[in-house]
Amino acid sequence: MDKFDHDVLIVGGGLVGATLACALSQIGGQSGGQEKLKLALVEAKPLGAKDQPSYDDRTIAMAFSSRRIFEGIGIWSSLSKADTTAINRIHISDQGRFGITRLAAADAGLEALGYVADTRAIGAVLFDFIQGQKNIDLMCPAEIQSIENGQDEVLWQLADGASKKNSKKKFRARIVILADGGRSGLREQLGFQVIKQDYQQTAIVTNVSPTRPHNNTAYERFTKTGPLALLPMGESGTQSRCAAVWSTAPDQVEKILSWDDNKFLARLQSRFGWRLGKFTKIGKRQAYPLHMSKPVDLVKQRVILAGNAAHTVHPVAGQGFNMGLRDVACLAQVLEDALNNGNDIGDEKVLAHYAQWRKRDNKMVPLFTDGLIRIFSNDFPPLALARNIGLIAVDLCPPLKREFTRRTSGLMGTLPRLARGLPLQENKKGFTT
């Protein structure tokens, strides 16, 4: 009898952890007699709770590569029906200055630059898929009390009260994947060193209804208080809606949240302008502090970091969730290759391959987003002039625009199979596009 209760323990049932469970559930089970991986997914919050990461009120911007990953897993058709809005164009501007860049899906030969979806809708599709997989043991709500990672196995235990049947049992797994967010306590407990940077900004997230149609255009507008993004959403009745992400100083948050709807809309209007006409309605407002974090290592003796536990970046350019899905795609292929080659999925060389594959993306994206914040937060006249000339240059240079578009869409570098929209079972190496 196999001494392992599970091959893989996934800690965290947010969007990345749940997507990872969907992807890994398909590994194995091929004609060679290899059984599918046995998975445990542990999530602390009850499904459907407002503060459960896959069921809160936010919207997510998905890059085109994220669509391909969901296609490879086999759930994009369900997601595309769940209130998903295509981003066909992106409009980038610097408030009060002449610089502007306009990107279009056609510039890069893509069907769309990305998609905007409600996290509740994504979460519902993911967990519907999970509950239909016999090789996923979903433990929710439940918390991890301890994890002991050793040379050949990982021992883990649920916290008291999580389950009368299992609270005292020590489970055995081959590997553990921490996908429990940027404030992962287990990450620190297991000895991962993390570099952190507080942006001294807070994102106020809501949705608004403008009088003009958004025409599937996303807007990124840099203002004196930080970037302001408006993302296209599905219609509410006969009126377009946009998700708004307004970055501001932490000491202004309480005041802004206290404004009545009319005052909030007026202040938002003054920062964004009138390209979408007048803002007439507003949804619930929520605030999220912004920071960057990156662990020194992604793997440590059978423990792997993914999603926000592996990297947290500023939401400018909407890269955070998409980086997490690229973690999923790379890790799934690395584990699939190891299994097909008869290797231990927790072997040091196997996990080092994942860490190496993600190294460039995990370095370049934070540099890119952090650089945008620093450059556009500086009002030094020569720098302001240079950045606006840069925006115009990108707008007027098709090859530069095409490369910028494909890079922000997650389509550069060595792509794993899922990121090409292909299923994991066809075991071939990634290629460079």
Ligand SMILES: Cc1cc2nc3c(=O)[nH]c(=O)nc-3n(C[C@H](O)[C@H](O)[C@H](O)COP(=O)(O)OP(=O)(O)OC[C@H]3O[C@@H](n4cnc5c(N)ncnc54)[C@H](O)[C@@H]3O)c2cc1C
Second form
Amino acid sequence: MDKFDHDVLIVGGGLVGATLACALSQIGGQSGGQEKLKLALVEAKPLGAKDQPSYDDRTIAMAFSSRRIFEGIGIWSSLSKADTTAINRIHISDQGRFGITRLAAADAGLEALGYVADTRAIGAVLFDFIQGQKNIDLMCPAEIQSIENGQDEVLWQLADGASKKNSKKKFRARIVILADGGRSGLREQLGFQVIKQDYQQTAIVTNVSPTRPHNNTAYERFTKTGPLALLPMGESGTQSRCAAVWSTAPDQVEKILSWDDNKFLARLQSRFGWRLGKFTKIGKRQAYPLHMSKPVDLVKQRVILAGNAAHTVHPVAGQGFNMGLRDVACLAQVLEDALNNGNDIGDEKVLAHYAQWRKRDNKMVPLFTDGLIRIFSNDFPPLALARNIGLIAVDLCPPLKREFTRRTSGLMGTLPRLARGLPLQENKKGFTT
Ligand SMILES: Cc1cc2nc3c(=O)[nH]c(=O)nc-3n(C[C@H](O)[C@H](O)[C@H](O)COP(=O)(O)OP(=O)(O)OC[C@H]3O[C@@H](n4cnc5c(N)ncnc54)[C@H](O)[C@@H]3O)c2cc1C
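The form predicted together with this ligand is what I want next, because the block you gave corresponds to the form predicted on its own; please supply it.
Full assembly next; the chain just shown is listed first.
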């Protein structure tokens, strides 16, 4: 090997960093003596640790394009066996008003609108794959002490005690990808300017069992105090189960968490209504304060941002991880193409291509999610009327529905090969749907 210990250092083995490692481990190695990329993946918290922030008690919704990305990487079949539930319909409503929109997979010509999966189960599949790859050097639990990004290389060191064997060593990589989440400290240390906004909302997440079957429908209900989502999950015995994400004002959280199960279920029921019958059992409750973060740049001299480190959005439309997977798909293709063309993967133009490709999605998704929060939390009567007319208009207009569905499924724009479900190494150009 040349002077580099690794081609790529990935900081953070959460949902996005671990998927990135799986995708990049397949780059290179096909022709002309080019070796596969050698990767270092540094993750602070082991899988299964109580304070692992990415793989916890949450259940998240993945868009149809995310399924394709996992198919392209070759891990969808394992994921789909890990208790994944298809979303065939989405029902959107505004509490106490007349507007509703119903979306169906068939309207957009899709097999499913998306899939719901447990983050722990996703983590188990990703780490199982990672541990089987010889070209991934997994360092976990370990933290970074320093990163120095130069013109030709990145020098980095682990924090003391992180890994006894390597704590004094200065490693050399061609590039570093920060996938260390929305509260990344390294991002600022490396000179990225970040715009942050507190949403003044906290999401309370739990599971409930309704008496009626969910029929693979996901519900999004806007209420005066914030949106409430119910996602279909696999059955528990003979009972239907849904994951509930209830967004509320931060000063209400302590009180809501202190309610006993019956009171919590009754309050949840009064917000959601009776479309799913009566809520009976309830799981553990967990609170997540919500904030937005958006760096001004996505790349700087050999440093790249991906996942929540690049964009943290409100979970109202279930887009955060889906955007992170689109980062993975674009970045993997940009690096694969650079290698095929004999270019340095850390070249300014190569990284600028990634930043340019992600620009539109990174601008539009936060605009869309923030817009939803603002429009649906405003009780000004003309605005409430307009948004309800909007919901009905989408419901009654098939072309509008199809456009909306394909957009939120991540199927618009110039799609990278992985987002078309193709393996990275198939040298075909991206196309626009
Ligand atoms: C309540 C809620 C519901 C959500 N629902 C959805 C949904 O339905 N659909 C969807 O697409 N998205 C959803 N999201 C968003 C989704 O969870 C995030 O987008 C996703 O977790 C981002 O993954 P990530 O790997 O970028 O960051 P994180 O999940 O934050 O992972 C970062 C990783 O980096 C590690 N790390 C941090 N610092 C260091 C360091 N210095 N050194 C080494 N490792 C480090 C952490 O231990 C962690 O493993 C939801 C979010 C919330 C809060």
